[in-house]
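For reference, the chain that follows is the form predicted alone, supplied as structure tokens.
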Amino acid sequence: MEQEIKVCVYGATGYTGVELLRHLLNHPHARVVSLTSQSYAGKRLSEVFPQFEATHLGSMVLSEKPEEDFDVAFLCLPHETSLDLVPKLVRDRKKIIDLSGAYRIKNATKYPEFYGFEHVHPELLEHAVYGIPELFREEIKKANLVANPGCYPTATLLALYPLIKSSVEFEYVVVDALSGVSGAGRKVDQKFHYPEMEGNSFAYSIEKHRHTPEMEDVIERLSGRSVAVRFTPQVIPVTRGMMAKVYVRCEKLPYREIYRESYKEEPFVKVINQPPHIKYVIGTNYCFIFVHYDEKTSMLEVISVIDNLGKGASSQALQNFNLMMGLEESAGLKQTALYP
């Protein structure tokens, strides 16, 4: 009998937990046995969602909480939410996997700051792995608590680390990205309605943006030291997919070679000999790379780009579930990238 690992998915209505039920239903292990929902508790899923219909999942009914007794714990939920769920999960001994930033950064003063709350658990914090694979693959094997990464970083740091990995010096980071609309999630927001959006783009959260001291965290951990990154977040006029236009100044060496070499055994990070499309990745877990060095200025472009739904939240979170269960780390994640 095949192995069958139970399931529960907190705050399955919003997008990430739409785009994670896409993909468990591919999976050849994973069973879904709960799914919360604070706003539509009751309903069956098809009723929310009515291309759920055709599926298994569709007469689920959510529910405010777990009905049945699971095995991991995927948290699509607000950061103060799975501040507070983490705890008991984790003395309930679920595996559990973070979909929110609340246990992203291990420094828990940045929290107030960057986040506007306390971290009530610092103790966790130093338990809690960052789940980039193809950064922490042996850490994650072993996680009961996973952070799930935000998007932005997800796309910046797969663009840094062959550099950090090859001892590549570089004073400080620029990063010009850009993400689709549904980063913001399906709260109601003026400025990111059709009419205010369509045609429409702006950076926001220049002064301050949350995922600059994760980035900055994880650069520390990999490198040693500390480097700062100037990072410059905009919304475009796309549902979803992200591109993340990463600068550093530095020495001339055979990049394209370095980047390749970095990641010739990885499953999911292509680099390829032109500057990639947002295309490329939607739907899929796939991050594509392009290197181009810039002898006139000593810098250093590496283009970036993930499906921020995808590898940004909710594929990149069963890719963890792969790994924490001992499972093929590719499994229910060999989509091919929607076209056109």
Contents of the next structure:
Number of protein chains: 4
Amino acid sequence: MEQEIKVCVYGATGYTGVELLRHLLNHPHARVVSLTSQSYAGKRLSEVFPQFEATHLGSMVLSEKPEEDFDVAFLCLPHETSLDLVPKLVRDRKKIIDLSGAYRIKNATKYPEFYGFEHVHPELLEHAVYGIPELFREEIKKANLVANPGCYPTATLLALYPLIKSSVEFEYVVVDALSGVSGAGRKVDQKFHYPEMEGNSFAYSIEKHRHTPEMEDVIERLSGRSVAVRFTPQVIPVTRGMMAKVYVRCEKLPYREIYRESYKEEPFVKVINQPPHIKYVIGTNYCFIFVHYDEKTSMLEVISVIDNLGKGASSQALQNFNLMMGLEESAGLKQTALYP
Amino acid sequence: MEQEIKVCVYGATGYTGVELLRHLLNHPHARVVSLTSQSYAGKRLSEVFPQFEATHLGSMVLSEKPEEDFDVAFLCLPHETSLDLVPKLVRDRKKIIDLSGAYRIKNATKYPEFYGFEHVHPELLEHAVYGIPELFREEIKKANLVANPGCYPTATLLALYPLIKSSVEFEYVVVDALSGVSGAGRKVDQKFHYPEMEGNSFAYSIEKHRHTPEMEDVIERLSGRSVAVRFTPQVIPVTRGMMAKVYVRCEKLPYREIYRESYKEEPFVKVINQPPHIKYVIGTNYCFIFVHYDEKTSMLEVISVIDNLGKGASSQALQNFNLMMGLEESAGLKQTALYP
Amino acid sequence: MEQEIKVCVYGATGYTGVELLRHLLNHPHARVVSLTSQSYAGKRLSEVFPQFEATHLGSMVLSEKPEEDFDVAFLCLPHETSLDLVPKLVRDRKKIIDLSGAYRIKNATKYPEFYGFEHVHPELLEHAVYGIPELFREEIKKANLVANPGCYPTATLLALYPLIKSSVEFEYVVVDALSGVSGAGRKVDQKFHYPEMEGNSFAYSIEKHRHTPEMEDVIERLSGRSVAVRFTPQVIPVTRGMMAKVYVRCEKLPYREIYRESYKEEPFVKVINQPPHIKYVIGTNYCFIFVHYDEKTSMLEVISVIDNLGKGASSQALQNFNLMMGLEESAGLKQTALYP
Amino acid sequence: MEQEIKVCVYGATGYTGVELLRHLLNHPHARVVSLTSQSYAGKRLSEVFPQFEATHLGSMVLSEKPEEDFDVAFLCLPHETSLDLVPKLVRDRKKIIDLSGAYRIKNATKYPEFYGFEHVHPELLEHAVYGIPELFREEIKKANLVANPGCYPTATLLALYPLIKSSVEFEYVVVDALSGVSGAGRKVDQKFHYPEMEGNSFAYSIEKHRHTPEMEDVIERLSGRSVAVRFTPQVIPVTRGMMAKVYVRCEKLPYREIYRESYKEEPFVKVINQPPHIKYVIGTNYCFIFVHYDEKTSMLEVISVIDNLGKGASSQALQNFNLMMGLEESAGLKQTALYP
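The form predicted together with a further copy of the same chain, contrasted with the form predicted alone above:
Once more the chain from above appears, this time first in line as the rest of the complex follows.
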């Protein structure tokens, strides 16, 4: 390890925290020096998650606060905890990758409605860079604070970006998306009790979901146009994985070529010729995309799949880390999907 | 059993056949006299499906052709086999409930494109009644030949019917639907091998699916208007269950009330106030519906769930049987969902 | 309904309570008059479980205590709640079927170790009849208080009973059993959070499980011999179903014939020639059994499958009800397994 | 990559082949130069398995025979194909790791009964080293031909080895083991069609399974004693994972300490204090073991979990490769389990 970067993972015992640790174990330059946890402070990591038993992280003790100095903080924390912690870390001149939603939307007035709190640090919102590398790579390279995106917005924006980049006009945006249950976090919930969720599927938060303004905000910033999104999230009985189907009305163009061209240099986005399976990406940082234009209805349909905990959260955070630290963008992220 | 109706199940060893038998065992007036099967002719039913061991059907021997006279035929057969068998049964003056797609679409010219065969009996298409009781109850009561609908059209048409009935104008019909794997039948397939399908989900037949003209045909017949449907079927890792999300653009109206009013007398359609879970209907003939109008996008979203093998196939066939034979419509169909 | 029996279900909103209601809906003589629930008192049943929306039970209001007089009480309650309620119901001369463990073991001294409480009503233990009809049918017919067995003991004792009945000497009893997650109840638990349990399996309570003395108690009462059982329960990622594999050392005998003969009159136990699948019995009151004697090791292996919520709990409770009330033993229990 | 070893994977498109490729992508010294496949010859790897799209392996073309010279051959082939290919590779002085069963059992006379063929190369059986590094590490280091073990024997022998090593006398060996469905391979099968296998579990090959003589053979070679194993394999509805529960009768000793001591230097075997979950090891080369002695029955119970495609097949093959080539034993094998 020629270059060594000291990393603190805040909130290491949620699903995004543990997934981040799994990826960090493969990273050639990151060294985890602190793991925080409120619920498990004082325990060794392998006491809570025995799969780390045989790794050097297994014997690390979880603490309420970081106990060693670090260069970069990953925040796998509740939204409000992140909201308050970020300004302190900014003052301490740390690099920050915030996996919560606290700094994703530029417009501070949206927070009370969608997050249930006043955004008390609106001045930081403009410094926060929205962390989808395929959309904001250059800004991320220079950022000190990256707001790591939600899983639904990642899948959706990667599906829409080539249209925006090519200035295609589109309307009637329907985003119908399926998520694995891990997207709801590690906290138990009657709906996600195994006997209830096995063999089940349902839509939720149809009237209002906090990822809708996040999508609309980025689309507007990139395209200069205001677009209303009809968003229907659903949960399906898989642990991981996400599939977004994005429907828009637009003129006929050679979309498959436009998409291929748009993403041809991207290491983690692949445009393929048949609808992707979510299993193509489980455990990875990849996004697979399929594009179909239907002349009968003048509708373009784009299907994108990601791992909600991967490109939708933790591995994308690591991709952002690589960019912020001037490392190879895919360092630590070269695994292929677990199959079968 | 005051009244006894002799029933033959053709193709008894596919998933719709076995599910029909499960329901027929609970039926107060139907008596199964013949079970046909090409693959298992000569075997006892319980040799193939041990769960029937303890029922009176268990010792029935599967035969290539019916071996006893009967009043009503259920056809759980491949499309082309049904195509050829129906005229013969019509000549023999049997009542017929055809669970295949051979007689569902009125326009014979659609069959080569969507089913891959010429419809050689177009004269029977106008006699065939499309078997969704909520839409065509009176015709079904008088029918000798009922074309039992596909699962996707059942879920979609029940979601759209109150709009059509109330003459609401709508456009941009997007039907995004999730199906359990049993919808693809009992025949093995690499995609549905357990290790491939567990934890997986994907869209298929996006360019062309034979249920699209079936939906469009019925919408046009009921509304007098031609409507193009953008239909995206997907498979999720559940054995049974189907969820259709139907998106249309239309003016604002009190849709929840319109839907409740429309279905208030229906024994098997329930309009509820939150998005339904597919587990509400597994093993039953019910359809649960949720309606949401989104002012921001001027879109109505209707979510309906059914059991693809229940209301989407076999129990709906039995509901049609009850109507055709003048029985109580819910005879043999009073079970609630298996939970959890 | 010529004969009508008024039934109260105590604890109607746990998994055994709901499953019992599902079966009671099919019963020709039982009429549910009261449903109790501590957590949901004041709500309609269909508010909690929408699948009952369309049944006459859906509009029943859950209450803390029964609000109407009744003939028979089903107790789907925690062990300690049952412990205290039973004496009161006995005084009121109700027929009682207790699905908890409070009255299953005859020896009151076992309760502190295995249930964590003193058995304060030991005088009732000898009146309580252990509710496996295949073992204690005549006693059940005359009983006022039936202790409905645990799921593991039901599967195990049905697997061992023909040996005991035939006075075969056996030793080294290993019971290795797999259970669906619903066996752990409806209460949420980190281990049974969907993302943790999907794709998972593990053994638990290996040192001590309360079903071990229950099995040993019945074996000793029936055989007159004390037998120690090595019992290893495991959970597998299915919602329902249970498979017990019982290994004993014994001399070579024609066990398949002995088992068939032993159960030939039983409506709900089927001895078959290949290892049973748990899907043969899901949603039913059946037990399927397979027997194999291995000469090389002088071991007999018996595999039995049941639905842990069916023959392992609620449908067996209804079978006991039928016997206690002098009804046809299989009334309300004639369904075959949901397949696929 | 200072040292580069050219590798050919025969039978690259089965589950063990693909899993091996996934691990080889992480290996610092192995370079895959040829991939053979009978079914997919002429196709690019990523056409068959799109998850390889973004890796350098994705564009490799599958061929009927190796098209480039190589140092080491991994044989992920049917037993009989391996049987015939091995002698040819031996003559060509290749290092061979055979994942089939063709060279696992020393006694050639067992093959007709358990594999259905005469072993036509018995002279090679004594040269083949049985590839469990924890049991035969030194032999593997010097081997040219390693017979990579079956998944059930790996889990079982790791559970029994400390007893043998400590010369503990034991009897009545019951091995009751659960396997994920991928253990049955990629070939479709009615039993493993998703709708049949979801929610299901069953035992199979109870009378005779080819892994029984494999276990007995190794136990006898290591202990000098002949031991008969009662082996009951079962399939549970998970894609990957295996749990063996091994029951033996033996005197009381401090087994937990014996096991810890026995495996304390092993990088891939961990003895823990509670029954392991199969999810602790998914995607890895680890084996987790739990030990419990039950005084009441004088039985020792050992529970071991592995990934049937990992330590039970492909990653163990890579561990053997590392030993044979004088590399760090854990090269390419440092991943932790995918969680959740």
